[in-house]
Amino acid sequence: MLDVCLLGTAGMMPLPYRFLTSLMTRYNGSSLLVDCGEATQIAVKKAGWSFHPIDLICFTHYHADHISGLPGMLLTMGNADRTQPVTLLGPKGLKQVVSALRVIAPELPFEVRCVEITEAEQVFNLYGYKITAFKVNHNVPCYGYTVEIGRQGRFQPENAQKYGLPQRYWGILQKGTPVEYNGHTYTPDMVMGPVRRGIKLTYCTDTRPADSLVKNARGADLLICEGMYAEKEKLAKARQYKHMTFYEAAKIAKDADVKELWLTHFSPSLVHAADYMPQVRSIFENSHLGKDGKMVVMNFPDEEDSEEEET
């Protein structure tokens, strides 16, 4: 299963009552934070989670109210005493980025490790993540994310039986490693079923509408999306600052066909989102407002329903 924490759905500035967009998930003692706004470790701390395994940050881009949080959220991780890397992954120039934000955090007692993406679509297995970065169409390099828990067949013992397999070779073989018996080489494939449907998250603020976003949201279980603006005469201005409204991430995620809409990126002169929601359900059905510490656990399709707890 994967946890899932919307840590903050501000857009431009942090608010009293609103911090940064931010996303963390925890995923098998791992865990994952997309963007880093100014707040996001009071974000992280209201949300009663943990610095400590964070492995992986992501960058959708670097306007200040995605990543100006990051010397203090490395120092506070530092102070948890942690000793193992930390991985940042982001647009070409994050190195350079990077190095400019340390200069007022230089010393920490782990490495900090900097992959950039290079490509407009680009695919990485960190931590048990598959990640896909997508490139989406805003006034900078913006990439929004697709992270995925994949889940292999099920265990098929009549298959191990068939070939003579004695139990204390099944759990190796279950776990993606080959094994020798009697002469012969066994693979997993010969044991295992298909591969069963895992679990889809997909995050993007940033942007207006992009093909890119459709494609790589396709079929998700969650698409959280940036809705900047709610009143339909700020589509004009939506359009010259690159951003969305509620009603186009609203049909994207109807076009894309995933499960659940959760809006956020929020304009700070927005007020009374939640009046505007009927239209946008209008268009897809399953679409929620997006709030400070709103989580979910996700569970793979053929277990439990997915639980969803508010805070």
Contents of the next structure:
There are 2 protein chains.
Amino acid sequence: MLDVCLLGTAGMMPLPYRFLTSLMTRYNGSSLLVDCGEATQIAVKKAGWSFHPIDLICFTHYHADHISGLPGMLLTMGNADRTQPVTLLGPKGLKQVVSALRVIAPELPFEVRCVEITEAEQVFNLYGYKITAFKVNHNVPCYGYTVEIGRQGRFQPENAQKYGLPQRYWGILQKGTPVEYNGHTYTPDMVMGPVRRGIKLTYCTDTRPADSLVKNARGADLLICEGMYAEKEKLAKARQYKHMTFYEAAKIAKDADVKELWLTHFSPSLVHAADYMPQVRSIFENSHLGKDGKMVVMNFPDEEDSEEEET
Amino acid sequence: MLDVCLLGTAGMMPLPYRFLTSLMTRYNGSSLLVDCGEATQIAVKKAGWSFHPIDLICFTHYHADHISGLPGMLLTMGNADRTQPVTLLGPKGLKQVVSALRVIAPELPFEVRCVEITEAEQVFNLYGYKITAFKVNHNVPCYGYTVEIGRQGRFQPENAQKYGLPQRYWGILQKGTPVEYNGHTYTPDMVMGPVRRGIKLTYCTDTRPADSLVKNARGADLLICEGMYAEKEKLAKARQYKHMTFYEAAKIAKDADVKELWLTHFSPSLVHAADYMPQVRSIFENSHLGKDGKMVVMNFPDEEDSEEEET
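Requested next: the structure of the form predicted together with another copy of the chain (the form predicted on its own having been shown above).
Now the complete complex, all chains and molecules, led by this one.
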């Protein structure tokens, strides 16, 4: 299962009670952060999540509201006794931006590794997460991220029995390690069923509607997507500053056939956001407003099924 | 009068409900900020004060918790339609640090002017504030600031009458402009009494006890001073990291004969700070804990007197 927390929902500048947009996930002891604006570290503390296991910080782009909190975050991770390397992932220019910002965080008790995205679409397998970075359409190079947790096939005991493999080898094969028995080598694929659908989460801020977003969000269990403006008359502004309206985001969710949409990255001028949701839901029904600290535990599909059966 | 707001009281890292230590003042339409850590801009918004009139930002030193909020602050001031130049004042290295941090705030609708302090004690007259920067004792070059609002002498009508000056010239002289009358030049000093005591505020964080602090805080109406640690057993830690305990700050206040002390820059580990105040007050009676958003209006001495008479 994947724990998901939308740390904040603000675009442009942090506000009292509205932190800058940032995503945090926890999976198998490893935490991932997407974007780290000013005060994101306060949002992490408010969520009650730990700084220590943050292995990876992905950046959508280098506008200040998405990276201004990095020096403080790194220092706070150091104060949380982090000594393992931390990986930063982002568009080209990452090394230069990080190096400049570290003028106020020059000494850290861990190594900072910068990985720059070089393709319009690129897959990274890091810390158990399959991360697809895909370029979107903002006024500077900007990427969305799809985070997937893979799930192997079910163990097929009938296959193991067919080969006459004693049960003591079954667990080893299930964990992905080949075994030798009676002079033969048995590999996991011989006893495991087809790879099953895992968990798919897509996160995207700061873009006009983009084909790459629809493509990479396709079938996602959850799409967290920017909706800078709710007022219909702000479409011109959305076009000018390369952002989206709530309705454009809902259209993306519909076109990508996702299961659920959370809106985020709200303009500082946005108030009474809920008033606009009926119309958003008329485009894509399972649409929700993001809220600071909004959390969900995403389970593998049949884990969810079994939970539903229990209730 | 001078409006004073202690925007935050945290040292080292911002916490939920405890912003990083920063001071803001308003005087005669011009606002001054001392230090600008991560999320200081949120604290300004919470205080309900405006970004537009911030003419001057002074930095005590360049540890992240005192300057990490600068890029976001400058951008937010730009979004508040600031177009007038902004002056930044701080220890040597200011230009380099600001230039590095502006990697994420390269374009602003106003000019940023950096003024570096070159002496151990140096006076700057800026925007109606008399600012004395004085070097203290931290593990990097660090300055405290005394902010004074000067007050001219009282107008002496008997002098004006002695010269036979018509009343229409009195106000002009009071405002500091010489006048010509009957072929003679009359200057303000001819009709104004001796300069009166104004308002004196001293602000100092991140130091061991220092003679320069006692000297520059002497007789201040208000001393806002770091007290990183309250627990007596943390004196060794205070010495190691070049900070002060509550009791050391109280001793400074006593030695400098200030009128009032506010403690600030609390360690993240500090809880139940009020429990330590009786002992602090046994050293310096008019000691108070700083609180996020704590405000006071500082009046000229006889303004206070007349208020007191009214009550």
